[in-house]
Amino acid sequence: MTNVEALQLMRSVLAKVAPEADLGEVAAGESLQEALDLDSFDFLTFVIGLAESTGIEIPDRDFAKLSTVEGCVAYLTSAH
């Protein structure tokens, strides 16, 4: 997977978790939740849509590493 497809990825999930947000609005190291107003529910929804997304499994040790845009994007391009 690419850094593109990631970002693709990670826009399609978001935007079926919480329509309203806007991932381009987010730094590259800002937190999504603070950013885009998840709530922990919303945050769990959104890694266990990449994963099904994906077909990775991601463990809950894992979960602060999807905390950021740019720590998604590298948790999925290597994962792939």
Given for the second form:
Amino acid sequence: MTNVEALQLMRSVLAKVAPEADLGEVAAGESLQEALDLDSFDFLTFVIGLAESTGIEIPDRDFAKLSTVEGCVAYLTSAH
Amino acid sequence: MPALGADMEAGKVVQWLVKPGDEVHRGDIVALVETEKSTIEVEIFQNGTVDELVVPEGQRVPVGAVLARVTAREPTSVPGPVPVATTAPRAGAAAREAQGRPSETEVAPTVGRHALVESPLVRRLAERLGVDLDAVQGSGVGASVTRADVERAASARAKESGHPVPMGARPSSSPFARRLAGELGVDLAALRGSGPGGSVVEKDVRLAAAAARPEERTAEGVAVEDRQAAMRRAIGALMARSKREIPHYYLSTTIDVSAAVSWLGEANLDRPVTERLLLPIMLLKAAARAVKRVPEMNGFFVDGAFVPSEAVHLGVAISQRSGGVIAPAIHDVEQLSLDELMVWMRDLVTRARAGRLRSSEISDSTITVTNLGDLGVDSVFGVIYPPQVALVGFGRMREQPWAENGMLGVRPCVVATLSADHRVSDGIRGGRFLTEIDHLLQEPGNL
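What would you give as the form predicted in complex with its partner chain, now that the form predicted on its own is on the page?
In what comes next, the whole complex appears, and the chain from above leads the way.
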């Protein structure tokens, strides 16, 4: 997966969790949860959405790696 | 039209999911109804065959209006007008009864001479009005006796005897309300008053007139704005009523959640992310279990008395992205495992946001929990949802210095708060309740 594809995927998953949220407004290193006003259930739903649409099994210990835009992109592009 | 929450006055049938001739089963979703707050999936409450859809799609009708006619399959029930029922006859039915709304009771064959009376409130009303329940023909689902039946019986008897009805049978109205009703073409006799002693006041007339008017909307944007304004009005009206009627008292305690957090960490270690448990789930479960030990927090205050609820249906305040908050119920929380509760909660949050809640979820919470902690505040003192009697709030988890056994350490903590109804309980019981939550969270493995 390329960076662009990763961002595209994040956008489409996020659209289901928080339709009005705009990924473009979030800085690369900013906490997604805080920047987009996601509660912990929203954020979990977002991560689960990433796992389900890519087929990547995300173990719980990797949860923290997905807290930012750059974290998500790095995780998605390096996973198979 | 079921009352989907204590603050609902009217609803619009957005879509029918059944048609005449269809077989329906208890629990089937038969229609989508739009309220000020959300779109709700309305469940039917009996088995039978749909005869007629009375209210067409797109029409807005007041709570209590007949939506459809269904012939019940049970051999002894008579076909007749029934409101499309909303939900199991849990304590919520009692609450709606208290608000003068039609009660929905289980369809059951009428056996013997004894009237089917679901609601203790109806019984109490009958007692007060001197009505013999066994002599009353019920018009509710399954021929159960409703509040309206009792009032009718009392009124009929009063006419025969020439004595006035003690109360409630025919609402009084103010001169202004009568004049307004004349101007707006509203039938006063068909109204339920919200004023003192059930009298019809200006607001009731205006609401009835508004409900009767077909909706005119020019653009989608206008509809969204209308809906937002309507939602704020609905929340405002309910909260104002709560503050007016309920003598709130407030308590708070700081809970050390390190045991819960480390238990969660271990529990999540081997799980895929799809099965991850979150701290709020443990807080919800602890609150539900604490309620079982301090029952004064769980139930409804109706008709001047507290009606405790055996079951714990936890209303969970969920913020809606477009603004506003809705508190659908998770049923029988104390009987759910943490994993089950997690699945329910995720499902509920998703559906609440998508506007796909079910009628049974929206109308019968026995206590509400709000968890604003996720959004960064330390504590929240909520306003009780009438006719409930308590609201539990959890703030955000944060590390703080913690002194224990003469030692100072750093612990993750959550501030738990309670807003409770002084007509039902005192601070000492409320304090006991919060302490119980604390104790339960110290043994997370047993939750």
